[in-house]
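In the form predicted alone, a lone chain appears below as structure tokens.
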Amino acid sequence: MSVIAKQSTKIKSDSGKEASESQTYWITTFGCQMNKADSERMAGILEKMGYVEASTELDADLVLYNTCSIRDNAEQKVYSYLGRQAKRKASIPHLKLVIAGCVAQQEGESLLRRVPEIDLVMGPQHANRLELLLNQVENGNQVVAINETQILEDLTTARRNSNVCAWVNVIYGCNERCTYCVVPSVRGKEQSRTPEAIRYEIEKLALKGYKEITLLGQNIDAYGRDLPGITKSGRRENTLTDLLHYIHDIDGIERIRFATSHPRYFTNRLIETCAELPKVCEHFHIPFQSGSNEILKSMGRGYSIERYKRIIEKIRSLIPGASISADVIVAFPGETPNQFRQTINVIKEVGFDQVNTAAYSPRPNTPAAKWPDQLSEAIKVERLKELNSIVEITAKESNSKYMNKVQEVLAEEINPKDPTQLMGRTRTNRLTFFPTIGPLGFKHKVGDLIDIKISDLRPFSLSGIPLN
């Protein structure tokens, strides 16, 4: 951590607030589920310190951007937000400006040179140290915290955005070296939490009435490989499979999900466990990234497309009706038209329920960014457009199996566009909308598990009617 001294003065704003009395905050989160979970923890820390959430970003005394650098467009969006706040700070000197997350880790002190109005730059590993770092800011310093460190356990301070579903981090960081990915350099080495700490957090969530938890990791199938434990038979303990067994009996928790998986480590034993444990939902998010073995090798992914298809076949043989979602990158350096077609063919063959798509974006300090065979923006746009049209078709075809079927839906919130509707997800992760009042007059509420007969299909969501 570096601390850059600056003049420490308490300057009153037009509202008469002193810097030490600032009490409102605003967090904007970019990127993945891990960032969302980090933001919940940082919001909890701020509220523990006495801050309250502002009604709007422009009313806040502290603005925190939790950033993502996995795509260039996400990174550039952060800079546009920063410019707006830098102008605001010129007239509101007590405003604190915090940049957290992956862009903060990636850029470090260079962020201060680009936007000198920033008070605190902090990487993802420092999320639980927010109070300590802000105290340094209160002492009149600009702070940069991007050094690799042991992540502190923090089970009590998250301000969760849902009262029904909760993220639970089980492993931080990533040891993989995919040639396109900036994550290992910005999130650090893998650090698994102990099974006991994870179970304790979930038990506390259950006592608060949470019904569903999602175990999170950048590479969740790697959970436990940095923890001690080998059985007498030579099998490693403390794997994700063992963790699922360990937490499955917690009273009050009705559903368990996990993300994000890596095909290299997705084992038959894990699939068998998911089939065996009734609380584990029938949804698997397993990125395949490309349908070409040559591109997968260039990406450093460590598996073949044949291996990936065998995983899907195993899931569907043991868990009929399971939904499969994935991530795909098109226009990777050197990708030929034929290799792109191989990706399209995999999407059609597998029949994914959902696919997150992206055109390749060169990222700092990654090998692929330096390769000479970069594809043009025009090719990226063309291939991504074609891919997205195929994904929409396959998603709609996959949705057809739900028509007139009854699905268990966990009501997560009121539909913000229609207060007469609830919205939630099926066990297979399909977003579903339905009336708050069923045909028998029963009024359903957030947190209820409800049997819904599906009556309307869209590519990425469903609608239906409660059975009671």
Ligand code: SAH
Second form
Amino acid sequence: MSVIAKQSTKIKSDSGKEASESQTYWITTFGCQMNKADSERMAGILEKMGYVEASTELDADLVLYNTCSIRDNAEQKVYSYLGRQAKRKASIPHLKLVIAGCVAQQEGESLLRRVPEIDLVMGPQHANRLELLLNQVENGNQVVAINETQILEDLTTARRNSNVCAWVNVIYGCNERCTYCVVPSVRGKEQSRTPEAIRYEIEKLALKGYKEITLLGQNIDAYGRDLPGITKSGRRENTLTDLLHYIHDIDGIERIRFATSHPRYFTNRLIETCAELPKVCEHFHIPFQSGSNEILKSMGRGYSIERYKRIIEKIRSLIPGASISADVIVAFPGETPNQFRQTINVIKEVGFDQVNTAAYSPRPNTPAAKWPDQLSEAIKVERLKELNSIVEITAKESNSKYMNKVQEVLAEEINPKDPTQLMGRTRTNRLTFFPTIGPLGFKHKVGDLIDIKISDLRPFSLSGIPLN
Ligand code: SAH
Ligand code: SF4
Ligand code: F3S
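Now that we've seen the form predicted alone, could you pull up the form predicted together with S-adenosyl-L-homocysteine?
Next comes the full complex, this chain leading.
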């Protein structure tokens, strides 16, 4: 960590607020569920420190951007947001500006040169240390915390956005070396939490009334690789499969999900466990990235598309009705029109429930960014457009199987656009809307598990009527 003394330490005393008045904070989160989970923990730390949430970003005494660097457009967003806050600081000197997350890790001190108004730059591994770092800022320093470090067990209470569904980190970081991906360099080495710490967190969530948990990791199949434990038969003991068994009996938790799965490590044993354990939901997010074996090889993914399809077949044979979602990259360096077709064909063949698509974006400190055979912006746009139109068609087709079927939906919140409706997700992760009051006059509420007869389909959501 580097601590840079500010020219003037006046800022601390010049807070412009009465001692009795609470300081306010605002967090904007970019990027994936990992970042969202980190933001909830950082919000919890700020509230423990006495901060209260501001009503708007422009009122806040502390603004924290939890940033994402996965593609260039995600990174650029941060700079435009930052410019606005830097201007604000000229008239409100007590404003604290914090840049957390993956861009912070990637850029480090150079962010301070670019935007000197920033008080704190902190990488994702430092999220749980926010209080300590802010104390150093209070002492009049500009602080950069991006050194590789052991992630602290989270002793604070996250301020979660939902009272029903919660994220639970199980493994941080990523040891893979996909040639396009910035994550290993910004999230560091894999660090698994112990099964005991994870179980303890979920038990506490259950006591608070949470019904659904999603276990999180960039490569969740790597869970436990860095923990000790080998069984008598020589098998590794602390795998994701073992963890699912270990937490399954926690009373009050009705649904268990996990993400993101890596086809290289996704085992038959895991699929069998998901089929066996009733709380594990029938939804799998397994990115395949490309339908071409040559491209998969140059991406460094470590599996063939045949292996990927075998995984899907196995899931479907053991868990009929399971939904499958994936991520895909188009226009990776050197991708030929034919290789792009192979990706399209996989999408048509597998019939995904949802596919997140992106055009390849060269990232700092990644091998593929330096390769000479980069494709033009025009090809990227054209391929992405074609892919998206296919994805929409297959998503619609896969939606049609829900028509007139009864699905169990966990009510997560009131529909913000229509207070007479609740919204939630099916076990297969389909967003579903339905009236709060059922046909028999029964009033349903947030946190209930409700059987819904599906009566309306849209490409990315469903509507229906409660059975009672
Ligand atoms: N750990 C997950 C995904 C992490 S990043 C996995 O291994 O699949 C989320 C998604 O962003 C990736 O699945 C990939 O499709 C996309 N992505 C990552 N780097 C990218 C890049 N440089 N350009 C375009 N998309 C990228
Ligand atoms: Fe990135 Fe690959 Fe790790 Fe996923 S597995 S986070 S794509 S390096
Ligand atoms: Fe983005 Fe970092 Fe997640 S780069 S996708 S926020 S791990």
